[in-house]
Each structure stands twice: as structure tokens, then as C-alpha cells.
Amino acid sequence: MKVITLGTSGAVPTLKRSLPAAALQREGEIFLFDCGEGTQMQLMKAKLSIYKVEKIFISHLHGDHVVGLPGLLMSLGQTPREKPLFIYGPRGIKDYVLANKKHLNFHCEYELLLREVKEGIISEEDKYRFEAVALDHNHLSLGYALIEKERPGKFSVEKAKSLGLEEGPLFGKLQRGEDIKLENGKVIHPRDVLGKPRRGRKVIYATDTRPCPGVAKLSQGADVLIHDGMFSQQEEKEARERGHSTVTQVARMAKDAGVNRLILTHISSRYPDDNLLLKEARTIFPSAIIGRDLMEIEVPLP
């Protein structure tokens, strides 16, 4: 799994920063968070295939977060894509997409599934789920989390052999959580040869927002938190008025939540040199990162 910060600017693009978008690549699937202007170009620069995008999560309907979506959908319409594309977002995302389809007169041969969602679990697969959380912005906004389910504990070859098993297909069945029955009638359960279940990974995406309890709670023990860090602490009043966070506020929240990696994004164009922001954040959270376009961050298994 890895995170690719495709666009890290807030409100307006700069020569170094594109508008908000982040990709999460997991075992061949790509999940896209926000789709600012130029996102499909950033995907190409990152060598990420738009055809592998499975789900798109839109935080809110401000232009810097959604203007790239029609172009991406039109490009996908030029391909022989057969699998459906899911788009999740707050109330209004369906009208936005359908209005663009109508007025720009483009068609999707693939199935386009639009989901207007609220807080809670919004998508569940065999090995992971996505949750949404309400943000504190000046417009209806959502943050998102990918949360992997627990993995089976470590397989003990020694224990398996002591129970009379030989290496082969039966090992695999036990690792998949299946009981097996030997010829003598003895039943061996996965718990007999597996250690304690191992937790999965958790990645959070939250922008635009003031610091809020919902994100702090969801971020507990997160492997990666990608969070609005638009302003320096010196602009705390402006951040509050505009519905954003200072890097200091986010660093405190990440520290209290026990986050492993903090990536600050949605950086204001007033900071062409982000060293001030980095210094402020690292005073509290030493491993904080200021996101830059096309940065890749590996998310290893625990």
C-alpha cells in the first residue's frame, strides 16, 4: 500500500502545487480522494492508470476539489472499461456529476454509481472498509478512512507439524481460517496453529476542516493521517474563520491520537517556502511531512 499526494495546494494552484487530490494504491486497486483541476494529468505523471481507479471519494463541492472530475470521467469514457466506477460524496455530488454529463454531452459506457453518503461505514469489502466522518468546514464536507480488517495471526509451521501435518494445501486452508479433518477423525482448527490476529492498516483523509473531534477519534492509531494544514499558527484566526486548520493544531491532534505518519496538505499559496510550516509541525510531531505533489509514502503492514 502507498499514498501518492497528487495535488497539495489549497484554493488555487501554484507552479509547484496542483489542486487537491490524493491516491491510495492497494494491491493493484487505486482509490482517489478529491479530484481537483488537472488530477488526471497528475495521475499520468505518477504512472498510475486511470483505468485502475475503483472508487472516488469527494470531500465537498468546492471547485478546487471537484473541477477535475468531469475530465477524468470523459477520459474513462474513451476506454473499453467494463467494471463500474463508484463515486462517493456528500449531498449534491449526484447532481453535480449528472449536470456535467448533460451539459458537456459525454457518455459513460461503464456503469457510474453515485453515492451520496453521511457518517459511518459507506463501503465494505472482504478485506477492508471505508468510513466517512463529518468535517468542520464552512460547507458540508466529509473525511474518509480506509480501514483494513484484521489479518490472521502468524502461521506456526512447527505447531502444524507437531499435530501431524505435512507442508501442502492443508497449510493454506488453515491460514484462510478453515478447519481441516484428518483421516483419523481429528479436527484441527486455525487457532491451533495461528498466533493472535494482526491488525490491518488505517489511512485517513481529512480536508478542508478545522480540527474536529470526529477526525481525532477516527484517527486513533492511524498509520497515515492526510490532513488539512493550510495555515501557520500565526494565522489561527483566519484559519478558524475560513474553516481550515493550522499545522500546529493538526500536529497536536496527531500526537494525541497516536498517529504514525502525518501528511499535511491543502497548503496556502502564501507559503512558497513551506519551511515555516514544517518547523511548526515538527516542534510537536517530529515526523510530520508537508505534502508535495507526486510524493509517494509507503504504508507497510504492522
Second form
2 protein chains.
Amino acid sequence: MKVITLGTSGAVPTLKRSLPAAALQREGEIFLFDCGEGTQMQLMKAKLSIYKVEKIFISHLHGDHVVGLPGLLMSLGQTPREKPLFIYGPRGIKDYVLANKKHLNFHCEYELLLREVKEGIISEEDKYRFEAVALDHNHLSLGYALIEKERPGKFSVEKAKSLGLEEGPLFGKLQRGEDIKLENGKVIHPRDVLGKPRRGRKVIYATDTRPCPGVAKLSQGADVLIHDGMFSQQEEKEARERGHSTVTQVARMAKDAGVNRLILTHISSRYPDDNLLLKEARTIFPSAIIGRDLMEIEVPLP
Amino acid sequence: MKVITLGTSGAVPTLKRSLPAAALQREGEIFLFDCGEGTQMQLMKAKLSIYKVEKIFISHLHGDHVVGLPGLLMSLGQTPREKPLFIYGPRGIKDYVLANKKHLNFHCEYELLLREVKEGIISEEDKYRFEAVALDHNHLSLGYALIEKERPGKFSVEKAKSLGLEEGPLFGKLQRGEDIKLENGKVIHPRDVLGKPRRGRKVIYATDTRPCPGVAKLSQGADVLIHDGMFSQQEEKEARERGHSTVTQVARMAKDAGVNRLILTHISSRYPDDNLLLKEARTIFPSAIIGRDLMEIEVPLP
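Form predicted alone already given; the form predicted in complex with a further copy of the same chain follows:
Entire complex below, previous chain first.
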């Protein structure tokens, strides 16, 4: 699994930073967080096929986070697509997409599923789920988390053999969680040969927002936290007024929550040199990253 | 005056070509033809200030030509602007812009003047006017022309002196078209010292369209024609069906109309190498250009 920061600016684009969007690539699927203007071009530059985008999560209805949607939906319509496309967002996302579909008179031959959501679990799949969390911005905003389910523990070949099993298809059955009955009538359960279940990964996307308890709680032990880091601590007042965070505030929160990787994004155009922000964040969270367009961050299995 | 081809793709962007837009820079003013997704970033790359954009002309309400408008309008709102911004387009442009303003809840502190127009003169200024021309596409579409007014003829210092005038402020008056009365009662008219009026320049933007008589007529003697050249002549049938032109058709039309510079644009993504199109066009119109993003084409005074 990897995170690709497609657009890392805030409010307005710069020559170096495109408008907000981040991709999460997991086993052939792509999930998109926000879709600022130019996201379809950034996907292309990142060599990520738009046709592999399965779900799009929009944080809020400010233009810098959503103007790239109509163009992406139109481009998706150029090639047949069998799978539906899900778009999740707060109240208003449906009207925005439908109004643009109407005025631009474009058709989605694929199934377009628009989901206006609130806090909580918003999508449940076999191996993972997505949760939404309320943010603290000047406009109704949501953060999102991909949370993988536990994977079975490590298979102990040694234990299996000591129980009389030989390497073969029965190993696979146990690994998949099925009980095995031997010829002598003895039953072997997966728990007899598997170690403790291994935790899944957790990736969180939270912008635009002030630091807020919901994100802090959700971030406990997160593998990756991508968070609003629009300002330096020197602009704390402005950050608060405009509904954003300083990198210092976020570094502290991430440290307290035991986050593994912190990626700060939605960087204000007033910092053409982001080293000031980097130093500030790293004073508190030594491995913090100031997101730059088209960075790829691996999220290894625990 | 110069033309800057900001986005030269058709329908979908490619790694090399952004979505349709062209800028015309004239004496500190910028005019924009179409505003595909990413136009505000392309303006930045071309070192053209968005704050100098005076008028935007939208050809039609297909998304690839217009999705960049909301982002540009929002970015313009970040800095105070005293001048109004004019947007011209066919029926529907007003609803499109207003719907996006509503759903994205953004404000234009500047005066935003939305003008739904038809064929004919749509804007008259001191030194130039803009005309709209009906195109032949599968959707209501307009082409646009900037037409400069005649400039006064060349001032003949020799003639002025022979009429008894001395170099000084009276020269300026005559140049500005005012009559002069000498002390001896003799009147000198501008026509006595000025050569024949000099023609202004004409720049035309016409895409998406099949070749059509309106554009052919308007193109008579044009300095620059920027025209739909989406396909090779081999795809003539497809071009016709989809409401576009082949480069051969346009090269012929431009040659017949005595156009000076021909720029073909809205290039289909099926031609990653545009040399085929270039050769095809140059067989007929030897100086034809296949537009590429961020080309600058000077339009010298005649």
C-alpha cells in the first residue's frame, strides 16, 4: 500500500503545488481523498490509472477540494467501465455533482453512486472499512480513515508438523481460517497453528481542519496521518480564524497519538520555501514530512 | 500582441497537452479564449498574471472548455480587483457559473459580468472590438475574433514642414486627428500630413467546430487563426460525426482566406506524435503550426 500526495497546496495553486488531492493505492485499487482542479492530470503524472479509482472521498465543498471532480468524471466516461464509482462527501456533494452533470451535459455510462455521509463507518469491505470523522473547519468538513481489518496470525509450519500435518493443501485451509479433521478423527483449529492476529493498517486524511479531538482519537496508532498543516506556529491566530492548523499543533497531536508517519499538506502559498515548516514540525515529530506533489510514501505491513 | 496556447488537447488531457485555453496578450490586457481544467495553472506557467485577464470568451458548455472557470474565479477573489471581469459565452454560461458559485459558496468581490451572446459584435472598445461567430459543432458553440480598429496613417514630417509647420506639439495634434489653424489663417487637416490609415490586426479563435462558412468569411486576411484541428484527414468521417475538423480541411480554408498564421489546436490524444498532423497541414499551408502547450506566437503590427 502507498500514499501518493497528488496536490499539496491550499486555496490557490502554485507553480510547485497543485490543488488538494491524495491517492491511496492498495492491491490494485485506488482511493482518492479530495479532488482539486487538475487531479486527473496529477494522477496521470503519478502513473495512476483513473480507471482504477474505486472510491473518492471529498472533505468539503470548498472549490479547491472539489473542482477536479467534473473533469475526472467526464474523462472516466471515455472508456467503458463495469464497476460503479463511489463518491462520498458531506451534505451538498450530491447537488454539486448533479448540477455540473446537468449544466455540462455529460453522461456517466458507469454507475455513479453519490453518498452524503456523516461520522462513522461509511463503507465496509472484506478486508477494510472506511470511517468518516467530523473536522473543525469554517465549513462542514469530514476527514476519512482507511482501516484494514486484522489479518490472521503467522502460520507456524513447525507447530503444524508437530500436530501430524504434512505440507500441502491443508495448510492453506488452516490459513484461511478453516478447521481440519485428520484421518484419526483429531480436529486441528486455525488457532493451533496460527500466531496472534496481526493488526491491519490505518491511514487518515484530515484537511481542512483545526486540530480536533475526533482526529486525535482516530489517529491513535495510525500508520499514516495526512493532515492540514497550512501554517507555521507564528500564524496560529490566522490558522484558528481560517479553520486551519499549524504544523506545530499537528506534530504534537501526532506524537501524542503514536502516529507512525505524519504528512503535512494544504501548505499555504506564502511558504515558497517549506523548510521553515519542516524544521518546525521536526522539532516535535522528527520524521514529519511536508507533503510535496507526487511524493510516494510506502505503508508497509506491520 | 501575442497569442499563448495554454492548453491544446481535445476532450481529455494528456501528459503533454492541457485542456483547451488560449490567451491573447495586448498592451497589458489579457483575453482568454476557453478555460479548460487547469487554465489558472497554465497561466502561471506562462508567466501571465490572472489579474490582468479582462475578458473571458467561452466557446461552448462542454466540460473540457469550461471546467477551469470556477477555480480561476475563486483565485481572482483572493486579491482585491477594481476592474470588472467579463465572461462571454453562449446560452447556458450564466447558469453554469452561478450554479458553481452557489454550490461552492464562493464570492467574487470584483464585479463579474456574465454575457450570453450570439453572432455579431459583442464588445466595442476604443481600439478594438470583439465579434462572435456561430460554429458548427454538435453543441451550441461560438468562435470569437479580436478585430483592431484602423490606426492613423504614417505621419510625414517632410509634408508637415513643407506646409510651414515646425516640429512641436502641433505635430501631436495632427497625429491625434485634430485640425490645426496656423497664424496666417491657413487650416491644416490630418489627411494633409498622414498617409493612408493602417489596418488593425485580427485574431480568431474557433473550436470546437467543423469547417464552416462563418469562420471562413471572418478569417479573410486574419493575422492569426486558431482553429479546431482535432483529426487527420484519415479520420474525416469521425471528425464530421463528432463536430470537429481535420487539419487538411482547415489548412485549405486558411489558405483560401489568406490567413497569415494558422494554429491548429484541440489535438486528439490519439496523436502522441503530432508530426503526422503537421506534415498533412503543411502540404497545403506551409507555415501551419500544430499548437503545443505554452507556445508564444507574436502578432506583429502590419
